[in-house]
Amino acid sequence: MREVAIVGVGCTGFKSVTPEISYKEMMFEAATRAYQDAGNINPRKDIDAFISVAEDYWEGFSIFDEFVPDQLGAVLRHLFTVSGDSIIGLATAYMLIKTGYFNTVALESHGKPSDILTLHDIVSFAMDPILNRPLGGHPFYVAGMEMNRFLCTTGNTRDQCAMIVAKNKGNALSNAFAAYGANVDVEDVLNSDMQFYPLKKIEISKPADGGIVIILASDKVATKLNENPVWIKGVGWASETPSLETRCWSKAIYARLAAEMAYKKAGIMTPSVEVDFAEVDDLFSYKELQHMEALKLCRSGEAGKLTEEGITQLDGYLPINPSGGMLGMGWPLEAAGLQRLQEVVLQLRGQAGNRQLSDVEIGVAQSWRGIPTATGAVAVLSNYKG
């Protein structure tokens, strides 16, 4: 079976608002940088297929893929659209190359939430129309309820969640792509405004505009395009029940199932030992802890303790979200997964600048599609083949 590698990455960076650039220009900028990173390839000649990860409701257009080809150089070419988080798009690209019919695939995802006037109304529209949506209110109340249950069940604490915010916003100060880097401490978080009990306002990732393009290639051409490819060792995805009434409120079952699938493909038996670092979804502060436990990077109830002991810091033995996560970089809607993935690629290449980790060989990127879904995906990457 052919191996698959990431040979190019292009990113616009993330900002709270971008009135100076349209989403089409954003896509073009990210694609141009990715093609240059992949050896100055010509998309018309060197890319076999294109994938755009987008959701019509976010974009404000029906059949959004009609607006994709021009910016990517994909006119009259194979083009696929994935409605989901962008690591699910990565899985699609990975499988296309595995078929043997494609050697190179360009994967695009972006978010421009600053163009959305009532973002919470779109999220609410995804709620069950009979039992949940009529309750009204901002849909993030679901996160507050889940956080309360998670902390009560596992023994993790609100102080430890506050440490996540301080860590990630601090890490983001060393990330030129990040929109919300800041020096905050635990007391700042605990004393901030309550939003959805027990979730504080500062514990919720803020929306950010930005786009990312990733170039994938088979081992047949990967080293010809980039002398430093990052190999995809395994991918996994899963959905738990979409019903609020029947799902598990204390565990991220979707993340556990997706991780088990990815680890099996990658041959990883003991993630807490074999994984060097991870980029996990932290749309809400407690989600980092919940996802660490779901990814089996620690036992249930231990994620907060590892955070408190500094194990997940840049100089710890299991760094989590060295990029700053979404708390530091911002929430770019469906592009959140590629935001996590990009950092893993940069770290494994040794190109992460001031936040570069030492001696890393295996990294994990994990995504969650957000409220009210229970859908997630995981990718295991390495800087060595085989």
Contents of the next structure:
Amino acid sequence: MREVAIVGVGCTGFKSVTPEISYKEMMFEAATRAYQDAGNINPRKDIDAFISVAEDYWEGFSIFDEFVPDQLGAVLRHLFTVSGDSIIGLATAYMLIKTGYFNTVALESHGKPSDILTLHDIVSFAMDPILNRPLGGHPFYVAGMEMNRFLCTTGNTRDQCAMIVAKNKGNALSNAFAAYGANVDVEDVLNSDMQFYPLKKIEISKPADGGIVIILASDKVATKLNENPVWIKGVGWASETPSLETRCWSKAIYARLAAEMAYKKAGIMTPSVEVDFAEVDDLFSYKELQHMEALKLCRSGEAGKLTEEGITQLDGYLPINPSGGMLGMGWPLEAAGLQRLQEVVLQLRGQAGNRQLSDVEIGVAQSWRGIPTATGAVAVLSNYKG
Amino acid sequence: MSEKIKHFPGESLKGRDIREGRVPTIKHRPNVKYLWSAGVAMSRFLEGLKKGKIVGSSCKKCQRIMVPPRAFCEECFRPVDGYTNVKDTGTINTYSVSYVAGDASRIKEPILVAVIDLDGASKGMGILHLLGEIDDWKTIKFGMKVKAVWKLPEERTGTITDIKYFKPME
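Show the form predicted in complex with the partner chain, please, the one above being the form predicted on its own.
After this comes the whole thing, all chains and molecules, with the earlier chain placed first.
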């Protein structure tokens, strides 16, 4: 069976606003960098298929797919759009190459939330129109309810969530792609405005504009395009129920199932030992803890303690979100997953600059589709083909 | 009813039954609003319209003058080399006569729409716009020469409607 590698990454962003550039120009810039990174590949003839990940309501277009080809070099070529998180797009690209019909696939995702005037109304529009929408309110109250139940059931604490904010915003200071790096401590977090009890304002990732393009290749061509390919060892995705009335509020079951699928493919039996570092969804502070536990990087109720003991810091035994996560880099809508993935690739290549981790061989990237979904995806990557 | 089955069992519903609440439904009007950044190429285009000019962009590699302008050449996948004005005259590439308005209502005075290959732009490139000052649409011909009719400078706002329509050049 052929193996699949990531041979190119290109990023533009992340910034709180980007009035100087259109989404097309943003995508062109990210794509140009990715093709350059993949051995200066020419997309007009060297890329076999293209995938974009986009959601019409985030873009403000019906059938947004049609606005994609030009800026990726995909005119008159083979392209489709995946509506989902961008790691689900990665899984799709991975499978395309696995079929044997494609040797190179370009995967694109971007977010330009600064173009959206009514961001939370669009999130509300994702809620059930019969049962939930008529109640009104800001949809992020869903996160407040989940945080409350998660902390209550697992024994992780309010202060440990605050430590996530301090760590991730701190990590982001050495990440040039990050929009919201800052020196904050637990006290600053606890003094932040209460927004959705027990969630404070500073614990909610802020929207950011940016785009990422990833080039995938089969083992047949990977090393020709990049002498440091990063191998995709496994991918997984899963959905729990959309029902807010009946879903599990204490655990991220979607992430657990997605991780089990990816680990099985990657041959990982004991993630807490075998995984060297992870980039996980931290749209809200507590999500990092919840996702660490779902990914079996620790036992239930232990994630907060590991955070408190510094285990998840850059110099710790199990660094989590060395990039700064979304709390530090910003929330780029559907590109969130590729934002996680890009950091795993850079770390495994040894190109993460000041925040470079030492001796890393296996990294995990995990995404969540955000409020009000219970869908997530996981990718396991390694710099060893093995 | 189909050809074979004349009567389905049960009670048939009319649109009125739904509108008048005899069938349970739920109504929601989303509040979705956007303010797109026009970006490098489209900002030049819109600023050009305000000045009564149609701006294109050029690629030295494929030698095309592209309208509407873009920041990159999608054929060659490289940044464009510059921006240049094209003429506000051109020829009709294709057209249609629309007897239906935006709200799907029937209209007596049809809306004339056309894709116009602009003079100075590469073949097959130009503008989609309205046609005007045409008494009988049957006089519209493929390849017919047309010219932009602009709003007064003080009325222009930097939008595609700064051009009112294109009219025949005779």
